[in-house]
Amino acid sequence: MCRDKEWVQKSLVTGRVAGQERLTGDVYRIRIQGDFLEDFSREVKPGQFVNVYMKDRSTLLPRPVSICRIQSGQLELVYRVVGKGTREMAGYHRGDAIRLSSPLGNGFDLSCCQSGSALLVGGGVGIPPLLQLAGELNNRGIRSMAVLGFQREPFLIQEMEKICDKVLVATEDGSFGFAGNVVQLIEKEGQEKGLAADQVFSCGPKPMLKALADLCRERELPLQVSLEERMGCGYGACVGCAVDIKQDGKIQRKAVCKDGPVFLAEEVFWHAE
């Protein structure tokens, strides 16, 4: 894949909240708009992610969400309420600042995307990226089907099937579409009706991220993964979030925040989850 050679700390800009909403019983989706926009608009990667900084001063490290889309002049970002600074990001209202990165990390390849099909496979919080993706892709021209899992309560269903061709949704708990996880509904699909892909890209917990590789591996399937560390600074300097990655015939430390979060599955070192 092709990564930038040398990384450079990106700029930090001041929004307003422009609307939020439950999406779910812990997931939010906050909208931001402001005059940095623009820039972003031109230089965002489907699969980068922004910082959002905290007021909270004792909230020292910044959290950092993947992009959704940037659509009608406002940036989505879509989060889980885990801790503390993402439960202050929930009480967020309309009109209040917000201060936040530029688009930093390195999202998916698409120069491999000249034609063709490709597989989207999202789980849970996961999903939200995959939404720029769909966009971007449909406006190459390249069709597209998602496969999204949830435990529970599925999220930006809609928006989906407003772009992809075909969305599938798999629980766990079975209290929406299939019963079971990504990767079994796609082995289900591929059996019953047949499921070809020219590509595949995917961001989700790691367990299904590793299951899905061994299924893209089997069929031959090209696949990018997006991968979801704990980050602590988001830039690259605490090397919290790093991973062992294979390249040149070595297994090498890289950190999700700055040498990903997209890598090619045949890259990653899954260890035993």
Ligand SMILES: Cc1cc2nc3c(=O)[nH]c(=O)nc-3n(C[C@H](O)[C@H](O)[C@H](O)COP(=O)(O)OP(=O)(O)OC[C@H]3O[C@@H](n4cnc5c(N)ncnc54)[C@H](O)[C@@H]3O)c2cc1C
The other form holds:
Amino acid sequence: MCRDKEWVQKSLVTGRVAGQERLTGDVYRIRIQGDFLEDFSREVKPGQFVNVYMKDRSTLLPRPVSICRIQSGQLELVYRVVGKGTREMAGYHRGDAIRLSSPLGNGFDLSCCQSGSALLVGGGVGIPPLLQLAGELNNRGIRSMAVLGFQREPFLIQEMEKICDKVLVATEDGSFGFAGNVVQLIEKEGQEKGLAADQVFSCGPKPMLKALADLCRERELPLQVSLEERMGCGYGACVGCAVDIKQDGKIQRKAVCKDGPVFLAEEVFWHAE
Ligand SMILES: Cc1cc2nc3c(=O)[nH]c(=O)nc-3n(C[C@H](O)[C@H](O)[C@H](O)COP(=O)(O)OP(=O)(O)OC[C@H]3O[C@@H](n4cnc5c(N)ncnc54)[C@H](O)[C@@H]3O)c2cc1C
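Okay, that's the form predicted on its own, but what's the structure of the form predicted together with the named molecule?
First the chain shown before, then all remaining chains and molecules of the complex.
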């Protein structure tokens, strides 16, 4: 336990807010700078997250937020205001200090995608880590198509369009792009133009991931999913974020923060919600 504590403390950094903007409704982008970003950029894997430590000491647990991108010496996080912690973050201004962990979790496995093409499927605030992923795939010369779903107003579309070969958008209320969800849009696209990808990567709400897992199983497409669970410590000590994973013929409890957040969809035990 003591070793974990030392490790966690060593990996805490303090950055400065370089800017904050509202992307849409209750979704914000915060840009953070600091010397630590040199190390971050070298180490970070798409799909990893940072723990943000709140100033309000009554908010005891850190809040996990995916790394959206590291660009021009700034770390970008995109988050939706849902409660006390994210409300505090939305109140940060340029120059404010912000305490973070170093990148946590396993991130997406890109070794299975050496060439060819990837399909990126995101829903809502599951989309931010896909921007970092799309950039990394692009650097490796891998073509990517993104299918992004929103309840209402979209965000990060232009950023994704600059990197991906093709971006399709679905909104539940039909106000932008295809009216429906991402899985329906993928099915439609597949019927009209065929659907081929060497690897599918996804992050978003669990029902979306489950429906996508069913579709990918039918089409024999390999899928990696980034799961979001409520977390405690963020480094595997409290098992507050445990999920059931099928491995070696057994169901095992795995910590989303340490063993994940990315898992092979075929290994996830999808409980009926
Ligand atoms: C690995 C990981 C990466 C994440 N990346 C992002 C991101 O890039 N952008 C983003 O907006 N959010 C992200 N989240 C979710 C984010 O951590 C929560 O929204 C945040 O912790 C809520 O804190 P709060 O104090 O504002 O709300 P709270 O007061 O703690 O909770 C408010 C509401 O949000 C729900 N909630 C809280 N935590 C989670 C969670 N982990 N998953 C699902 N629902 C939750 C609660 O059930 C409650 O209904 C991520 C979560 C994980 C586990």
